[in-house]
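One chain comes next, on its own, written out as structure tokens in the form predicted on its own.
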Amino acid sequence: MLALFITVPFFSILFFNLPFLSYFRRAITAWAYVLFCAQIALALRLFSPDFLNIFTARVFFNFNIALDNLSLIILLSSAIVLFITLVIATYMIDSERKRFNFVNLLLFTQAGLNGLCLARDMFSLYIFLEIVAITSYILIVFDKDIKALSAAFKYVILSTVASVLLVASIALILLLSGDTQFSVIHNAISAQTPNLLIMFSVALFVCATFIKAGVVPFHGWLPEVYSHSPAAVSVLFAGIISKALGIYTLMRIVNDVFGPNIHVNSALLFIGMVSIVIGALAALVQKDFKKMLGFSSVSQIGYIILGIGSGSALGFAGAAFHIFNHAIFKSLLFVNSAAIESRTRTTHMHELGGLSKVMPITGLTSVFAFVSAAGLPPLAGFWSKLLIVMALILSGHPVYAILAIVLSALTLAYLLSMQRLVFFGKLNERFSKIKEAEFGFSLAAIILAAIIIVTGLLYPFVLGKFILPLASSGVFK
């Protein structure tokens, strides 16, 4: 069942570009709504203590899967920003044959980040992150534009270095321990006291995942690339692209394969800490939307590293809640971002304002995920920073706790900037007659929106039905 995740995709993609089946092509955007609908139902109904860690299967070569909540949670998280992805660039893409290389590429993505979830090896693990590596090339600079061509080469150059340390991390715990599978690779180690060799190949893959997740002091390329992809590429890379092959992997690996460490943790905050006050203080400069946007998810990241460097079973969850969460707030403001410049043809905030009174869906929602963002009750972004503050706490590190909580208030300064800026205030005169974006735009705002509430509204079932089972998984027990 698990290998479906991976080969239903790759298989749409064979068979939607067979040479003699080229009259269902114009399918392929209605069957990528399927598949991915049908993975957000599959991720939700698995969400369930009797299915929880009974799904396993090698495939392909020695590739071994499996499947947990983390996994779940990662699951669910990328079908709903690709499913939103595809929505945006339905109404984005006006060329046929453009929207059918899209999809395609959407598909591809799919499969790389299912296959990622589910890895439970060292190798597959590797393997699927190249995947989704390469085909993120390729969306950056879809639409041919030299400043996304710029911000891709920027990306290209820090991610081949993150390989390319990986690689170097995965050769030497081999070298460790004679296999790559997660579970052989732990019990080696533990076996094993500390030594230089094994802390080197720690480091190595940390900084692998810093480079792909945007951490500080890697995060050069991320605003650039947010801010200047496609509106659709903005969408899928701030919900879901950095924080799986980043954070995700990150997480997997102290979860499964390394187990906590305090020379570890102690980096992880520290790391943590520093890319949420430089995030946040890049992100109150910006003029530009989505610019400011990227700085945002450097910072937001910093409370995700601030949860997994606890040390403990409830900032573990706590970070995961959080992927999540900025999965669905950080999709809803590029969404609206997208919305804007459809109409405004700038994402300039010195050149906008007052624009809810002529986009008033796009002007409410952003203020749901606004809220979110910056952890206010009782929306959802609350109850994951709610958590990972918490887990310091009673992890022994309160300083960090008290520092998390008052960086907040940087959170909310920069977006209340970009609401009074954008959505307050007198309407420039200019976009007196535009009217609220296209259909697709308001659906994509309105799902999100409603997710947001929902999750936030519905804490303590949320906490029971996805959250605990997560702080009882892996090493952390």
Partner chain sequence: MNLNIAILIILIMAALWTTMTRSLLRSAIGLAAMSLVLSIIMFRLNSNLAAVFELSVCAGLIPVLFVSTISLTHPLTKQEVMQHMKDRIRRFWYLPFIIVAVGIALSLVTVKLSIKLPPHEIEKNVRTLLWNERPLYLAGQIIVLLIGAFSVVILFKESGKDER
The other form holds:
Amino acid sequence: MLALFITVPFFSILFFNLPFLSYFRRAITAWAYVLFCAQIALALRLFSPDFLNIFTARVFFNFNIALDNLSLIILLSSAIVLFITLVIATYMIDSERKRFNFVNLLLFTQAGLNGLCLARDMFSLYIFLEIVAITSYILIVFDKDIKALSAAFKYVILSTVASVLLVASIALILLLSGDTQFSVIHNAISAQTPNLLIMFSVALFVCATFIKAGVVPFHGWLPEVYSHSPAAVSVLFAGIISKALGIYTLMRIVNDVFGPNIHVNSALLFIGMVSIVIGALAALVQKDFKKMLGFSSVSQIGYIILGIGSGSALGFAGAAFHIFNHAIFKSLLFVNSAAIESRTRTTHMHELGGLSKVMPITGLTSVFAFVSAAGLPPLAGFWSKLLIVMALILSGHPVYAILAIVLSALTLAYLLSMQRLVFFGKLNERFSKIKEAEFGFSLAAIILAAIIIVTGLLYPFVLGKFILPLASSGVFK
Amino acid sequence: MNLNIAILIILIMAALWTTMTRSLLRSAIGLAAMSLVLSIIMFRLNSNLAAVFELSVCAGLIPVLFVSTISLTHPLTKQEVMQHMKDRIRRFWYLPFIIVAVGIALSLVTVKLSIKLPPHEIEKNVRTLLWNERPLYLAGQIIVLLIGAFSVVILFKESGKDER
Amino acid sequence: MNVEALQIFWPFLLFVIMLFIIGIYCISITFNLIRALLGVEILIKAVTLLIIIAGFVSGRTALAQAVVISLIVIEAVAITVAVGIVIGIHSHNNSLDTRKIVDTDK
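Alternate state requested, the form predicted in complex with its partner chain (shown: the form predicted on its own):
Next comes the full complex, this chain leading.
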């Protein structure tokens, strides 16, 4: 039954592209909505273990795929972000044919992300990673804007180099264990005495995921891609793609294959901290709204990596929870930036100002996103950051914990300055006549804000049902 | 063994040629030569199917792709070519020396790889492995090929329509 | 068999490392978009060689071949997309020089 997550999007693409059925092509948008909603509902339902067992029991193909809570969190957040992207895209793309192509690419992304979550084999993990990456190259250049093309070229080169490193790591593992399945590799690596080749392949893998995630030494592509790609695509990118390709892959491999390792953990902690600092400092000095959000992503990814680097079950759960929260609030911020761009035709922060007066919904929802991103109680972002900081203290890294708390102030600083410049203060006369953004943008913003509020307020329920079961699976059993 | 080393040295020389030659067209041909040599190595290492694939796709299709791209983009003027040549020589002249130095340095190092190889098992054939044990690889390849078709539609066909 | 095979592995690894150096050098030094892609191709060739030799040494040539075939298919599609992007850039500013596309800030 699990194979449905990959086959249904795939066969719907095939169906809608059949040459005789061109009459049905209009229906693809509606069908994509149905698919994304179904995936949200199914992922929520699958969090209960009984249903999970029934669902995974039926096997038609020997695809070697499995599902656990970490996968479910990515499945859930990817479905939400894809849904929001589709809502935005139906409003942004006018031409019928272009919209048809765009929805097809979204379905490819869905199939790829689902495969990435379900794969339990190093090389199929790589294949699905590459499916998502190639689709995202096409999505970035969808409008054929020259800036987007240049950003995309940089991304293609860096991402392919990362893929090469990843495959090199897979090849070394193939040499050591003779297989690419997670369970076999895990046993083979545990049986080996620690040697140079294992460390080398782990280092290659971690480097590759860092490039894919845009962590600090390799963050050059990230703000450019985020700010120059079409608005709907930047929602998708910021929300899920870079997180799933980089961070989720790292978590999956640490969880299933390599296991926590003291050297890797200290490297992760250090890189995460550098990422937080440099991302936040760079975000402070940006003048472009979307670029600032890109650097803020670099900084937030740093928190997730700190959670992984703590090497404890709690830190892992916190990291997964922060991936979900980051997907929601960063999508919300990008939806709002798209709404502003669609009305004012600029994302330069010094030209904007006082937009809360003319765009009340956008202004209000972005306050929620800002509170969640800065980690202020009681919204969702606070709780995941709290989990990460607690994990750092409990695993004996008090210095990193204190630094993480102190650096939240920096996050608060750049987000406050963004709020002040864009939404509060004096309204520029040029924009006194503009109205609230179109219905689609408001709808998407309200849905995401509602998710942030609900997750924050129902925190004990969310933690007990979704997050803590994650901590008791995998290597931390 | 010595034959393998000789073939590998030819591979490195093809790679250097690809990197350093002045004309992009010759570079693309150098890439095809690399694929050719690589597929010979694959044949020698009992990987026949992969060698055939490498020969047909990497030595056939991809250089054609590069050559058509080079011919679609505009050629340089004579003056630019001269400037370009000087630039290239300044940037690339020390690459062969680096490679030779690294090669000699690494061949002097005798690394004792104390790894435990996986237990010997009976050789499967590729068909049973791909079809029965790893159908996900095939599914992934089919999805990737479909994405390739879409990319051609979106990147090449639509841009042609805009220009007309 | 295994000991003998391991002795083959080290010289091959040496050449793979040299190919890696050439590829990275080509990507980082060049100013030409197509040549950067050629550098990426060299890297992919290097990693293909690594997989084949790993499969040969560990006695898993079937698995290594399955992996290489999938890798080649993915590589071909990725290069097609990258070439499409290069042609798009060229149709905008009529040049393949990376120095002309670096300043995306303006």
